[in-house]
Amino acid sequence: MVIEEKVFDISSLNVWYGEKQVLKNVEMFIKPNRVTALIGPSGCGKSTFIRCLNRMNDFIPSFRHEGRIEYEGTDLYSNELDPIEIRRRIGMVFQKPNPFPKSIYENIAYGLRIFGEKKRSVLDSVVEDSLKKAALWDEVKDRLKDSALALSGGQQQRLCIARAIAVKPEVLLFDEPCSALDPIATAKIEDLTTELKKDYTVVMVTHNMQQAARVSDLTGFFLLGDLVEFDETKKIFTTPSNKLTEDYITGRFG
């Protein structure tokens, strides 16, 4: 019997904000070096789910959860784990590009400085490497001192990916990373996502089903807090097991 490797193993996950339950008995796993897409209508729990994976929901006072999320075999919500270290290992890129109001260089170096890196040679090397991995180096290598805010939206989003990469995460969480971008910038992020899975595990929330079909290996369909179906992307989009999944991907609702 083949034991499948899992980066995350989620069992019986229930989440509430105050009295409102937003996730119900979610059972799921995330495989290493794969792109896992999460699809479903707005407000169905997708973003809440990925924010559970790096404990971003800890910042919301009304948040509470039951069930278990194991990260590489350890309870993610164990008191023994440092949430700051978790967020270093599990990076996140948000819906709207959010570069710091600093230079392109300092956007990348900032996280390293926080973790105590002072050597200029190390900072230079990581800045270059991160921008190359984010497919941005050739566009900005001659303007690293310029403000990151002068970049286009698509470039800013790739800068945010480079910033996440710089602190050497194991997982990248993308929360609708292309929703504010034009089609050309979106295509660049999609190409980049396919490249990134060689080095990272990627979990992507997307409202764009074609995008999920193009870039992901596995897809989970959420509806009203339930994980309706989770399977190989090809199966989800060609022969889904659940009628609700079929209705959603064929545009009957959503």
Given for the second form:
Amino acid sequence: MVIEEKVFDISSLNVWYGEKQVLKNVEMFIKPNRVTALIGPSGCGKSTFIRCLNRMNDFIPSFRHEGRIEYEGTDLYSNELDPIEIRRRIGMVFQKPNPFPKSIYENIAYGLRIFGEKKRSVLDSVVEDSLKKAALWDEVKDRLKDSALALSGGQQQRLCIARAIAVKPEVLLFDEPCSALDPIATAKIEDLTTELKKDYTVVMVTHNMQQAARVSDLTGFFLLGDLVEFDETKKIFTTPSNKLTEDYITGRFG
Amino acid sequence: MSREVYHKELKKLEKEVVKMAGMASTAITDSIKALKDRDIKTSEAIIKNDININVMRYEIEEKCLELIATQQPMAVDLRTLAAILSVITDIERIADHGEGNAKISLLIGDSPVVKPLIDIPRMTEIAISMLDRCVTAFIERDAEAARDICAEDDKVDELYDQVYRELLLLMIENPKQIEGATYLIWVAHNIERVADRVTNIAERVVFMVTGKMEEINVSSY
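Having looked at the form predicted alone, could you now put up the form predicted in complex with its partner chain?
All chains and molecules follow, beginning with the one already shown.
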């Protein structure tokens, strides 16, 4: 695998929740403008891993980590970086769509308002731009004042993506973004993901192996806290190097 | 998530490939024996039976496509299905060579063959042994065995050279035998092709096991 640039460079990452070690000595990197998929059975550590990338685990009291996560060359957990600013630059979309109980417009504008943007013209253009990038604009442009909660699940998820995009992040973390969606909404998010990598770096946790195969450029396979194999997606799904990977993706265990 | 039903289907498909290879193998062996014994009935039966092998090939192909469409096979399973799709084409062509020999036998009809058949049955024995062991390598996922089998193609090529030279000499010496000798050259060539096709199959076995496409042995023909 050719490594040009790295957005994240993760070395010797160990994570514990209390006494229980959930990630063991993970060495990995994330390439810019690529979709990296993380796969593995439940409890393998993939969600914990993705949550380390924007310090979401900080909220869990028993969380403890060792090792280094470099983001754009800086230690992500150093005091130099403000966690709020980190989460702006590294956005996240969750398993279940979680729009705010506000209008479609306000969902997108919310982040900008928090960062102090008041000008209506700026907000309007960011809302439109974000909704377009999330492939939702055509479906909602006539009802921006409607409650976001009136949207379908698939639309809500794209709204959450638009909300993440609005604050101009560099990285998007998707934690099983399609597991609560129907196949058509899933296909839309998958197509969108491929579009998004032109502007963003995407890291996606997915339970759906075919989804990883369809949308990602690189795939990491986690098992019981170990990163068993990390390589180009086409290699992982045609000729994986590790027997455990092979057994998992061919359905011989898991 | 252990997918037992799907893996049973895959195993069943592999067994079908083995069965088809067995039918092709029999067609070749019988075609040469029938030629040697001047057994027209057997030759006719081989021609008739070729249809069954063709049908079987389509059935296996269909099953492969069905598994790809419905089960989204990955890694070694995907390579196995890709290998099967390629291997059945070669097996089907091998069977066609048997049918070809049987047709030549009918063309020769009541006339005796122009020379005693000694080297052609030897070629056949080697080619068929290669095929049978290649099928075993396929089932046992044995890339090493598959590679070794390819080397034996040279022996078949050498025998073909010998048969070809002898038959040419025969034609030069006795132009009346040109037709009969040509028939036998066709038969020898058919057998030579069988061995080539076995090396194709062996290459697919290596690919299935290792994921690497290798040209293992380039035939002189």
